[in-house]
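Just the one chain here, laid out as structure tokens, in the form predicted on its own.
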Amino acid sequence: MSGALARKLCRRLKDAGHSAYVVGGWTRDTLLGRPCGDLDLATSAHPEQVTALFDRVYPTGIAHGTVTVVEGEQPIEITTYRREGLYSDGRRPDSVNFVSTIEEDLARRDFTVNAIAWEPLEDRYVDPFDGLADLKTRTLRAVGKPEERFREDGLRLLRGMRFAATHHLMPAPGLEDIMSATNGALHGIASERIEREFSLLFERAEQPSIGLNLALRCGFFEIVLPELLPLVGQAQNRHHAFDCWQHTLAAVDAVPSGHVAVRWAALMHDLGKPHSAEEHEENKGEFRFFGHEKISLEQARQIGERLRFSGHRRRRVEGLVATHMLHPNDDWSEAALRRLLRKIEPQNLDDYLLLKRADIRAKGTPDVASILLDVDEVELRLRAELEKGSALSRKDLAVDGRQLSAALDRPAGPWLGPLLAHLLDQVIEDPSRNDEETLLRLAKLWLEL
């Protein structure tokens, strides 16, 4: 659909005497026989002349030539070739000029993958990099001088860290040191697109790991994730075959593609083993790790705050970082599983399943199959519950606020709060007890303590 897109849209455009040409990672993609995400187009237009061209034309992006046209219900940007100046704050262009060439716009891009134009009237590529011959090799290469490329945008460091594990990209000799040589770019990033880059980095690939052990080595985490550091190298015991570091990288691959939430909470989850590390003293060469939970949700919510996580996600984050130490079994009752759902909230079920035997897994031990028939097990005895429709938060209590409050004739204050409290540990301890008369009679009790 998008190809057919691409041609009706350059047809317009050629045949109003402007030449355009698809671009960027659509073009890349498609190459590479991938699923394909937004359509960019390059042309010789200026965005007024697009503008006039088409019914559905937003200015999304005018300083820099952007437009974005709607055909149906699908965006497309559309820009005009330009060169860029100086980045003097090493994030954006000091200056835009436009150009005549696709050629020249080319020259601007990161990569080489990424600087390859598709002409789908003549279907014919611009490749004036090597950039198809890179796709076949699978090599990550700069487009020009790469130290020139890094200084202008030290984004595209990230961008490169991402690209090697989404596209299995092998960086090009020598270029991990050029990246390792100008990682000082990095601290001109702004908070929001290092997480975009690393989220990316979750949702698209199937091991995210390739990524994060090349911004290890090219020292990116001491400027941008300094908490992972003290996980490399830190040995565990014998219950996990792998040091703190290669079972944090195993987790997080070990959670599908697509959970960014859970791929986030997965590389967080032993942030606080090495602070909490002790000797054991028989065993020497192995560390237990006491609390080592509450540590990592506090780094992990200063990672989520430097970041500047949404609202959503770190509530995500935290919830699985902090719960990730529970490992309920057949001995736990029905009541104990009840906790353990309040406590990470049945919308959340899934995500705390998914990290549970993905950190299982990372353990690469020869007693990880059985150890994960027994989540099996308990997996099916926690949707058991769900499916009786328990009482797990006060809201699914059979009183309120309000009623306790006419009930027990008191004004409404402070004093709800832990009563409601009372009431749901009370439920949840025995779901009969969850009708109005029953609630009413343990809340006059509660108050007479």
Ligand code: ATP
Given for the second form:
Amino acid sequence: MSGALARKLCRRLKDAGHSAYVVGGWTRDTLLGRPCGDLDLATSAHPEQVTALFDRVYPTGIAHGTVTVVEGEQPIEITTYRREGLYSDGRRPDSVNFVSTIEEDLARRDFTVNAIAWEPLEDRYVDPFDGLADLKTRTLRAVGKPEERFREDGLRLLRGMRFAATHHLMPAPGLEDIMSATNGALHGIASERIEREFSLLFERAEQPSIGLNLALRCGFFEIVLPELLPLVGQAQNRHHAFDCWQHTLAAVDAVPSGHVAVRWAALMHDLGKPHSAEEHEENKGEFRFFGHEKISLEQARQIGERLRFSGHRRRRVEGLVATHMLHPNDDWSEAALRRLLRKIEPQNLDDYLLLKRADIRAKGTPDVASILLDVDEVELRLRAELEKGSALSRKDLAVDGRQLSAALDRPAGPWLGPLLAHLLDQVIEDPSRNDEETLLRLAKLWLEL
Ligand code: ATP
Ligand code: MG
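Switching from the form predicted on its own: structure of the form predicted together with this ligand?
The complete assembly is shown below, putting the previous chain first.
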């Protein structure tokens, strides 16, 4: 469908005397037979010429020579051929310079597989850096001199990490060493862009561990996520086949792609382990990690703040990290399962179970299958409990603060909070207590104590 759209737009530009190509991820992903993202065109036309040719055009990146054309519902970015000016700060080009050929434009791009242009009217490729060959052999190769390209823009290091994982690309010989040698360029990268690259890795890669291991080998974490480093080599105990780092990566991989917040939580769930590790006195090499989830939560908070997670993302990730050590089993009473649902909050049950199953799989021990069967059983019971619609939060109680204050003839005040918490405990213990009369009786009893 986008192929037809690309032809339509390129035809319009060509009829007006300009050349135009489909570039970037769309060309790359079509060649690989993968689902494509945004359609990006590069053209010899200048922005004002593009603007004159289409009805719905928005100057979305005019400083970079980009306008967005909207056709139907689809936005298409059209950028004038350009090279980038000098980089004085390793982050942003100082100026944008238009150039006249697609070849010059392709030369500013980061990796060869991202520097292939497709001319849709003649079905012809422009491929000055052998990106087509690199796509075939799944090779990650920088356009031009890699040292210079990474130093110019440290974001390319993180993009390389991401493409290695999402597209199963092997760094070209020597590239990894250069990525290590130039990792200082990461210091200049804005937190939001760091967060975005990891989130895209989690969104799209089946095995984010490919990228995370590359980042570890290249020394990226010292700069962008130092909290991860103590996990490396931290031994665990008989319940685990892997050290903390390998376990963490296996857990991230075991959460299906697309579940970005759960994968962030998997990355951070055991951060506190190295800081709480206690070696068993007799069994040397066996470690216990009491209360590690509290330290993990503290570090997850710091990371979320530093990388500017949205409030929504922070709440989800922190909630998952905080509750990952709650291990319900089939011996739990229904009241205990309701208490668990209250802690994780019903809307987070799916995420909680995704992380739980990933954490179990990532043990790598022979009993994983049987532990997962227990989770299946507990899940059925948790869902049955939700179906019943039992009260799990204060707003589900048959009385509210106003009714209590009127019935007990006391002005509303701080005494209401603990009372409502007590009533919820009572109702979670026994849902049949959730009617006005019983709750008022329980409230009076509690106040007399
Ligand atoms: P996707 O959109 O699937 O994440 P993409 O390759 O299309 O991948 P975009 O960020 O949409 O990535 O960028 C479009 C193209 O612009 C890239 O394919 C690449 O050619 C070029 N590009 C993007 N970021 C950089 C960069 N930091 N340095 C050099 N070229 C870049
Ligand atoms: Mg793109």
